Amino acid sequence: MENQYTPPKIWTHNDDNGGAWASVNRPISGATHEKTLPIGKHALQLYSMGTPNGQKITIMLEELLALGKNAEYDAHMINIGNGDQFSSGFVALNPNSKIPALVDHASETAEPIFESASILVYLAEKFDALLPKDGAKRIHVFNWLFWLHGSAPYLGGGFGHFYAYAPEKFEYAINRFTMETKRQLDVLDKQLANHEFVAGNELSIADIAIWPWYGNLALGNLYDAKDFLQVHEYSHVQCWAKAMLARTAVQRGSIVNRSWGEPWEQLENRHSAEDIDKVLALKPV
């Protein structure tokens, strides 16, 4: 135990503490600079990034389209490592800061909305799908929606923080979180091995909510740590994630708000059909 760190009595804030996020990550909450966020030609406003949270909105968009609803979009680029999400215009939407978030300018108050499952719970209300009105169908996608929504910190702020991204390796805190992940990817493998979707048989925002994080994780697009966690021992998972990923709408909501990865994997803004196609054609045949 030697090197064992003792809390201070009162905790202060490190500008030097380190790590990949270090320059973003900061006690307070507020804007740190004036910028006024872009407006497209849409209704639909969104403002995120393509990671795993940011997936679930774009996904859930091109979804609707692929349905034939109205649901068409602008999605601006909300750079969380430049600390874009600090702008005036972004605090506005979203005190917490975190992406995503989205304006209806179709609605009557054009009310901001913020945290991804109200998102999704926004969009397939107003737009009547992929969330059933039947009670225990009902019940049973708000289940796993909000599984996702307290698991997915373990994952990412947890076990993705840890192996990822801290400037060092902490056996402990990489052990705890990793065990935990392990944990809520068999508690998905069971439920998926008697359903084709999450919540039952039928696509629902509850697939949409958890595919970025645990479809991702399972096709080895998550921290490189296929062969850590092992992965491919989560069969029905497995299944799942790639059934997900064949998905026309997902592989299009995927690239949106991206500027890393292929060239085919990089949008950065979207404000039509046509951009994600032009950026989908550049993928090898």
The other form holds:
There are 2 protein chains.
Amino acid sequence: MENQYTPPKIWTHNDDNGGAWASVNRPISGATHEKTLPIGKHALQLYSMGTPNGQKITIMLEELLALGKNAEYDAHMINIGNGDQFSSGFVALNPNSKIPALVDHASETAEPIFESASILVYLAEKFDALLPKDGAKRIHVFNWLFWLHGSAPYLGGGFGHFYAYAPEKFEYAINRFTMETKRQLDVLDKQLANHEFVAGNELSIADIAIWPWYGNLALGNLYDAKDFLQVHEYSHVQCWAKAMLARTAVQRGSIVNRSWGEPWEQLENRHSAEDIDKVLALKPV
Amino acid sequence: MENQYTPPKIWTHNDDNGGAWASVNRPISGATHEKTLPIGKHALQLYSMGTPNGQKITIMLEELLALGKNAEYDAHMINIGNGDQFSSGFVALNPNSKIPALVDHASETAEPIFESASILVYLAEKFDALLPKDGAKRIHVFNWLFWLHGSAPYLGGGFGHFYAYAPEKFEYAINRFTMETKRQLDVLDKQLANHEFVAGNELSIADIAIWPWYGNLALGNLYDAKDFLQVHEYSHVQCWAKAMLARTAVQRGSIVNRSWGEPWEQLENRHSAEDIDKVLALKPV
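I've shown you the form predicted alone. Could you give me the structure of the form predicted in complex with a further copy of the same chain?
Complete assembly follows, chain above in first position.
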């Protein structure tokens, strides 16, 4: 057996470990530098980055705007590759140093809201949309919302890390998380075989939570893993993922707080609808 | 470099992979065998196992009973080591084949509720307890409830798997997930430095979700990792974990659907308060 590692009695931190994200992973929490966050003119101030967890919120806000709700917002880039999530300003909003975080300055105490799904629940309740108030429909939405929140770490922190970011290709870990990712895609595929949307026949915050992860994965937009995972096999996921992508709000929300991809996929900060319009207008027809 | 693995273009399943849980991990979902589930006499029927995710629900139910709510329940063992989660009956409740799942036969459609946190939200709303209805307190509970749901996979599926269950000790993976687990403990420790309970000064479903994972970990009851993680360093987590353990409901809920540990920690199925009383009575004084 090649692998001769025996864990020590007490673990100690070694800076060499971590792969592509080594510089941003630490065994302690808290701020690394003093910096206040910008505040724009709208009540809703979002501090985020256009990764799947960030896209959830901007898609939600754009869906709310499309429904005629007064959900105007400023979205400020928190570049996690640069360690912006460890500024004193951001840590004051989210002690866990993960994007996204939201502050609603129209609320009584402007309490920081963190964890993407907590923000989705807050916005759904504030605007009375995309989360049924009771009964079976509410159960379905929460079932699938929490399914995503508990499953995506295996996709992002497991499969994505070991397949795309780790400094070496570790066969055991890749197999472990690939198997789980394919199982998750299969769970979702079976659910979508009988339902137009994940939690039933209406769009909900469950779709908005799940699409940025499993929709983008199915469409080949995550980890360059389309062939490896044979994502085309999940035909109902494919169909739903494309239908979601056809939504104006999904297209608009997907490009916010991004500084990578094509020019028409990159809007660093969003302060008005026109900011998005200008970037999307760059797309060749 | 010893590690010469190159992933194939298309991943294929190999039964040899998986470690201690290899037999229950598959790349597809769905039932493996036909079997109906038992149904007891109470409205609330829980299908679960006393792992941390299962303990959340039985602790919640015992807390509700302690509050005088009519939360009587039957708790049926779903032994995940034996593949009970792949029975047709269980898959019909939770297509994701994870414990716990709950059915409320007093509700209009007896809709299956799955994902531990979805069950916590359902029970909190049904019995109007442990989840504030609005304002800053509600935000805090949802922030930390989702924090747990997104963090625990790194503890259980990451650290626990690679430290305790994987067929070999993989140094990189152990380091990665140990670092994240210690960071999470530190996040929690800082929050508990200023709050009696995780989401503020009142017990909530956030504590009930977090204690079975990080409380048990801090008390040395998970993965035999007390020294490795130096859990004693997280003094506020220690204090909270012990205060939670001192609660009657936590002691009662922790032993349900368990078939391991000391004799007074094992109650395979629970149909009445007396079932728990009898097992706890075995504890030496």
